[in-house]
Every structure is written in C-alpha cells, then in structure tokens.
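One chain follows as structure tokens, the form predicted on its own.
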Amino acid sequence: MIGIVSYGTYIPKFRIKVEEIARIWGEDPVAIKSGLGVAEKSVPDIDEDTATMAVEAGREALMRAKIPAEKIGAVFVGSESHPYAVKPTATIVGEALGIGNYYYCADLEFACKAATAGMQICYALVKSGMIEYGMSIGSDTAQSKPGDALEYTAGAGASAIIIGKDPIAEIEATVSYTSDTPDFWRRELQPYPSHGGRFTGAPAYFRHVTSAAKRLMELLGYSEKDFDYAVFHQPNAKFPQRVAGMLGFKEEKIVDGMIVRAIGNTYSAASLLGLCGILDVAKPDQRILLVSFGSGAGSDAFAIRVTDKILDYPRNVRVWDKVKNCVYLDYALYLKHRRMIK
C-alpha cells in the first residue's frame, strides 16, 4: 500500500471580517457572506510568507510521524505566491527541514492544485521505488486587488502531506482531468490576478471538478455512496457545496473539511486543508473522495481509504483547533500584513 504516511498544516492567527473589508469598500457585507459562504478569512504576519509557511507545516508533518528528515526523498512546493520569482521555494523548505542534498526538489504552480500534482509525483516515485518518502506542501499567502471581489476569500495557509508506504490513509487510485480554459491568471510583473467572473464556474471549476471525480469513480466501480467523506477545491464555501450536491454527496459528507468557511480559499492548500480536516476525524475502512482545482484548468481526484495506521497516529491538534487561535485586523493593519503599504 502507497499512500499519506503523515501530514502537517500551519494557518496564521491574523483574521479579518468580510465585515470590516466591506465596510471600506461600501458593501453589503450579508449579501457578500450569504453568496461566498465565508464569514473571515486568514491573513499571514508581516514576516510570513509561502516559505516560511510550508517550513512549518512540513515540519509539523515529519514530527508526527516521527521520520528522520534524510529519509526524505522528494519535495515539491505547489503555490502560486512563491516569494522568488526566479529562485525556488523548495530548496529553501528542504533545507530549513535538515533533509539533506540528496533529494529530488521542485517548485510547482498550477493555481490552486499544484499540490496534488506534487502528490501524485510523490506517489509515482514511491511506487517505482526511486524514494521511500516524498512531502507535497501547498502554501500560498494568496494575492487580490483591493476592492476586488477576490479581496473577500484571499487567505493564507499552508499543507504538507508525506507520502510513503504502510500508510495510514493508502491511495486506491488518482487521476486528472485537463484543458485549457484561462478562466483566472496573473501576467508577468502584474501584481494582481485576473479572472473570468462567471466564466470560473460552469466552464471552469465544475466541469473540471465534476469530470475528475466521475472519470475516477467510473474506474474504481465506485459510487458517492462508497465514499463517507469528500473534499472538494474551496474557492468560497458555495462552490464546493454545489459540486458535492451535482455528485450525489450530502452536506455531512463534506462538512468537516470545510475550513474555508473560517479562513478563506488559501488557493494551493485549500483542498488539503479540507483533506486534513477530514483525517483528523476519519476511522479506518472510511474513503474519502478529494478533487483540487486549479484554474487554466485541471483537476486531481484521489480516492483514499484510511487503514488502521490511522489510531496510532497522533491527531490531538487537529486543524479546526488551530482555527480557532486567532486575532481580528482591521483593515489599514490588513494592507500593512499583505505589504500593501510601502
């Protein structure tokens, strides 16, 4: 069996309300909370970045499991806020985390699911015996225009998974569904992404998201019913809510990792956040269905059974705890976090 041998996440304490943000901009913050579903979101200190992030939730990640940092043979950082734009965060994670020089090491982006591609990586290189363990981290401190509708969701987190072999949630089966559909992108030297307002749903995130799941389900001989979780790519909360319902899943299937309520989309870790939120409660024997997405577009569905490994694993501070640990901004202390004032 090949699949999560651990994982680690790290979600900063700074908040800010959809209410205060709204407030700046003259908004109706119930018609914001009511459309998106999210009532905060997360903002990284003045000295964070995706580096620093990914350091901790790798860290986290290695503890937990009790592996020797050297036994780490793979890292790949999925982000889209990568603090170089020439220059790569993953050297920079594997150091900081005393694994060695003898690593495979990349930075990925592909929007929010470069992670899971970096899982899929990982497992392929564990399975063909080139490493024993691979990490995937996603973390990203996502960017937004001001008084763009983006502003209300952008957070910031970050996840890291280890895959490996004796798991204790094995991967039955992967795959991805991808095309080229430019519903949200950034330019060089642009500080701000773009996107295709109404664009990124029907012909974006769901299409993507609905013909990964099915695609893999069909494959499996699976149905929603085999599953008793599934975690879905969280822009706002509405959107993963939505696609479970088109596939058959029940708000209960879903709701323990939907962390996006509380802390916004954190754009590459987004989807492993809801992952660990899930794991952080699953029993063994459960499944668990996880889609990304990631815009220009594709997404990567796993289904993922959990073994027994999982009741000698240690799940005391589980990712719902480290939401609850945090401080309210207001908005001029937002702009000076996101270095919005110079």
The other form holds:
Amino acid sequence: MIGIVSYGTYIPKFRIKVEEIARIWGEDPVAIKSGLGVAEKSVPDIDEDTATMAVEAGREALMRAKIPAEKIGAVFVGSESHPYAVKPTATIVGEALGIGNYYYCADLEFACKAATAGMQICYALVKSGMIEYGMSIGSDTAQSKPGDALEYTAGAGASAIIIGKDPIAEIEATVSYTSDTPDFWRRELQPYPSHGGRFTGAPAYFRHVTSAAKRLMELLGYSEKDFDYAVFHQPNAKFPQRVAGMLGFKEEKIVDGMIVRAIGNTYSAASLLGLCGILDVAKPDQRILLVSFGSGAGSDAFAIRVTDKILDYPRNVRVWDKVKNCVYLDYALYLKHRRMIK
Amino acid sequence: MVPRFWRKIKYRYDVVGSYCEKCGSYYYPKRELCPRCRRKGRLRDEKFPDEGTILSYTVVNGRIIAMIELNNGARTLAEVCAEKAEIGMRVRKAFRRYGEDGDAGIIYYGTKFVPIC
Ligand SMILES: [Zn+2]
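Got the form predicted on its own; could you also share the form predicted together with its partner chain?
Then the entire complex follows, led off by the chain already shown.
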C-alpha cells in the first residue's frame, strides 16, 4: 500500500484584507468579497520566499513522520515563483532538510499543479522500488500587478507531502487530464503573469477539473457518494464551490479544505493546503477526492483513503489553527513585504 | 564571496555547531578551536536543538538581534523575526533569507529565530 506517510504546511503570519486593497484602488470591497469569496490573503515576511516556506513545510512533514532525513530519496518543488530563474529551489530545500547528497531532485513547473505532478512522480518512484520515500512540495509567493484583479487573491504558503509505504492515507489511484490551453501565462523576464480573463473559467478550470475527476471515478467505479471529502484547486472560493456542485458534492464535503477563504490563492500550494486541512480531521476509512488544476492546462485527480495509521499520527498544529495566528498589514507595509518598494 | 558562503551552508542552513568532547562545551557558530581546552580540545560538528530562550537583545536598523541560549546551553547571536522581543521569550529556528548580492547575484539563506506561540 502506497500513499501519504506525512504532511507539513507553512502559512506566513501576515495578512492584508480585501478592504485595504480596495481602498487604494477605489473599488467596492463588498462586491469583490462576494464575487471571490475571499476576505483576506496571506503575505510573506520580507525575508521569506518560496524556498524558505518550502523548507518550513518540509521540516514539519519530516518531524511528524519521524523518518530520518537521509531516507528521503527524492525531492521535488513545484512553484511558479522559484527565487531563481536558473538554479533549483529543491537543492536549497534538500540541503536545509539534511537529506544528504544521494537523492533524485528537480524543480517542477506546471502553474498551480506542479506539486501534485510531483506526488505522482514520487508515487511511481516508490512503487517501482527506486526510492523508499519521496517528498513533493508546493510553495508559492504569488506576485500580482498592483491594481490587477489577481492582487486581491495572490497569497503565499507551502505544503509538503511525503509519499511512501505504510501510509496514513493510501493513494488508491491517480489520473491526469491535460490539454494545450492558454488561460494564464508569464513570459520570460516579465515580472507579473497575464491571464485570459473570462477564458480562465469554462474551457480551462472547469473542463480540466471535471474531466480528471470523472475519469478517476469511472476507473475505480466510484461515484460522488463514495467520497467523504473533496478538495479542488482554489484560485478563489467560487471556482471550487461551483465545480463541487457540478460533480455533486455538497458544501459539508468541501468546507474543511477551503483554506482559500482565509488566506487567498496559494497557487502550487493551494489544493494541497486544502488536502492537509482535511487530513487534519479525517478518520480511518474515509475517502478524499483531490483534484488540482494548473493553467496551460491540466488537472491531476487522486482518490485517497485514510488508514488506521492516522490515529497515531501527530496532526497539531492544524492548518486552520495556523490560519488564525496572524498580523494585519496596511497597503504600504504590504508593498514593502512584497519588495515592491525598498 | 560565493565560495566563502558555500562552505558555510551546512552551518547556516541548520543549527549545526561544534561540541568539545573533552570539556563538553557547545559552540555556535562552529569553532576551529575550543577556547577552554585550546589544543587539547576535541571538536566535532553536532546538530544543536531547534529551540532556545532570549537572554538579551538589541534593535539594529529595525531588526531584532538577540543573544539566544539554545536548549543545550550553547549561546548564539541571531536575528529574531518578530514585532517585538522580550527577555525570557522562547524561540525556535526558522529558515529565512539573509540577503542577496544585488539583483543579479546569489541569494543567501540561513537560520534565524521566531517566537514559539
Ligand atoms: Zn573543550
């Protein structure tokens, strides 16, 4: 049995409210909040970035699993905000975690789904016997152009998943749905991403998420009733809510994974932080549907069954408790934190 | 600059210091020579505890620099990432950016401390 043997999360403690951003641009905060379903977002400290958050999440995952660091045979970091254009983040993470030097390692990029792609690679490496444990981390400090709609949701956070045998949550199956769809992109040397506006909805997010989820359920002979929880990529709170409805999932099955409502869109970390929010409360034999989405575009779907091992697994501090511990910034301090003013 | 930093990575990225097998003293950052035993000392690298207590602190250019006693008794000067510090405050290690060589140079990472809450 192969699956998730441990997980760790990191959420920076700073927040900015939608009201504060809307005040600067003279927009209506009530309309924005109800349109996005997001009230505030997380902001990294001045000396935090994708690498530092990945290390913190990875350390928590290692500590909880009580696995010696040298047993990790692969490290993948998925992000769209790697600190270097050329030079891997994953080597910084591997070094800081004390993994040694003999491990498979790469940075992965596929917009917001790179870390679930990393989980699939780790799963295959474990299944083939090439490694005992593999770690996939999603980490992002998403940049957004001041004044762009994305500025209200572009948050920061990281989530680390260790894949191995004898798991706390078995991966029963995983499938991907991929197509060439230009809904969101950033060209080389451009500081901020561009997006296809309304095009990001139906042909991109909804088509890929539902296609991957339906294919997975067909493969396993499951319906929505076989899942106790569902978690989807969450660029805002409305998209996952709507796609849950399209697949027949009620609010009570998604609520524990909707971290976006409290900290905004954490890009590569978003669906995994949601998954961790659910693993924090899930009981043995419960089943979770996880579907990520990466622009460009693709979705990775997983059927995950919680095992008895979760009962002895240390789950504190829970993701929703980490969310609560925060300090609010005004817009000027926010710009300083994002290094837009020095 | 790059080679000098690279040699220190192991000690900066995690709390790895020196332990003197002869007198039982801990040093962080690491030392080449035990100041107590001098030449008779036997120093080896050791991973130190992740947590400690602030003994004293000062604020330099808006940054809190504290003397921290780690749980094994080793004392070190390090930055504390917090709005304010207090003597006796419990802290744990955190992986952060130290700085960068301009816009095109290398980014330096290392250990700082954050309050345990
Ligand atoms: Zn000595």
